[in-house]
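One chain follows as structure tokens, the form predicted on its own.
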Amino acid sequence: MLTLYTPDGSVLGHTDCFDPALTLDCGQAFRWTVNEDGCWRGIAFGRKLGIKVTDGGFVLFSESKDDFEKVWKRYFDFDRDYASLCKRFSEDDYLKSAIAMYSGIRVLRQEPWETLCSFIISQNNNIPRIKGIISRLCEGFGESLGGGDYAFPSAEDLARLDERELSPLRCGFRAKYIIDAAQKTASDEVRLDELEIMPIEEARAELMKIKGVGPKVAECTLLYGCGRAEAFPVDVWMKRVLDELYPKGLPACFDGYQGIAQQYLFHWRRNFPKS
């Protein structure tokens, strides 16, 4: 990746296989919005960021010039060679077609607790409603960052609440799961900080100690929050992909990177359900 640091602390960057709109609006993160000027704005790890596409790449606007190296390089997975990965994936004709249309997707490396909580909220839900619940959660219980923005509340803060205190979120049955997840995370009954290094089956079992966390939420947490590229979330769209295109199993070019491969296929099938 090529980067240039400007005097005001913003970062000019260029890298293959990165489209902010595709990456930030493909169902893996829920705290990003786009302004009329085409600038995406969001909050992660308690920091604000603006990101805009330019003729030569993109520009990141953050509050500190150190944030890129400390937070955003890892968050956007910029150290991974997606061009080589896409070349490998293109050994499979279906995935080659998906990449040809959506090569700008990258899998984010989000904060594990926020990812877990967000995908608990996502169950039997649609993206606008998920974003609304998460926004109310942050406004109600997160630390103020100024300008009407809020950090995602910590597990420790939410663990002190009960279900009734989450009623303003209008999250329904998910309230009891959020509280259970917060309590088990805050007490280290569920060891989120070790999920990146645990054997994958152990990590899945660790997450499913939480009420309401099944295989899909566990896989999403591992992929989008822990950088486990081998995690493979399966929802209704991916079930169709597997049944229609891969009834005999996934091809070898997916091995070790199943989660990244599924993100291309998920977006492709969701936008072209009859292709």
Contents of the next structure:
Amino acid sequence: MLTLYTPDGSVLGHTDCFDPALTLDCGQAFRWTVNEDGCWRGIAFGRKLGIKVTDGGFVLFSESKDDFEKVWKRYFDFDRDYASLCKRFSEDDYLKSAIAMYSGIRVLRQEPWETLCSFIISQNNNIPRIKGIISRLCEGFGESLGGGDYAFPSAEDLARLDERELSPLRCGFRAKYIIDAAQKTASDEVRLDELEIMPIEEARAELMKIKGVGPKVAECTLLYGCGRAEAFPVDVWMKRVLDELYPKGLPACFDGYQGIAQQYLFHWRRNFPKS
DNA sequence: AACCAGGCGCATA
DNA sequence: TATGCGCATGGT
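Form predicted on its own done, so how does the form predicted in complex with the DNA look?
Everything in the complex follows now, all chains and molecules, and the chain you saw is the first one.
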């Protein structure tokens, strides 16, 4: 069990199965960076956080004392019992070996709008460039948080823009998709705040009302932005995993948590590209 | 210089 | 329902 500390040594809580490097740099979030001291820094829900790995746990540098309870506990899904989830997953030998290497991955519960927008940007794109575009999006249109930091811009703010005003992002054909997503979200034509509780098929259909949102972006939004652990994004890497390891379908121990299982397998397959 | 990147819309059959 | 192609941009 790992302990979460404040900078002055108070105990915030406990967790297991948490490695910031694996969790924050495994392609589910795009706004975290690590400095030369190994300290992670990021912004979510308009709040800043630093994370330093120490013996037996982590120090969380938050902006205020109650940020942990209000924001970060949920963001990192610290209430979920990953140890027993992993035990259950270990019924499957492939998943077991992926978890053996990457047990520090947690699936985040990010903001739905930020997640949706980020994965629209991710399509037919690579991670360094995705990060760059999102960084320019926040700097250009997000609220300043001081110290050169910016919140992720709201759907309402982006909905007022014309597609051409996004040209500084250099996000190419995705600009019109971002605007469409912003408008449909801001007008509540797409009800992002209900995706967490909607029947999953309905939630998928709701998201795919947006231009530029297909099955992959919808699944990523549900998994990383709505806490839907049963959402199962399939990209080229996961397609390979499915073809090579699970041609007859997923084993029963995945049920209900396919998305979390997917994250281990995705990371594992991507780090060892056999072909 | 082609080819690729955590896809999707659109046309075609 | 199922393929195949083009798409903006930038890095190998």
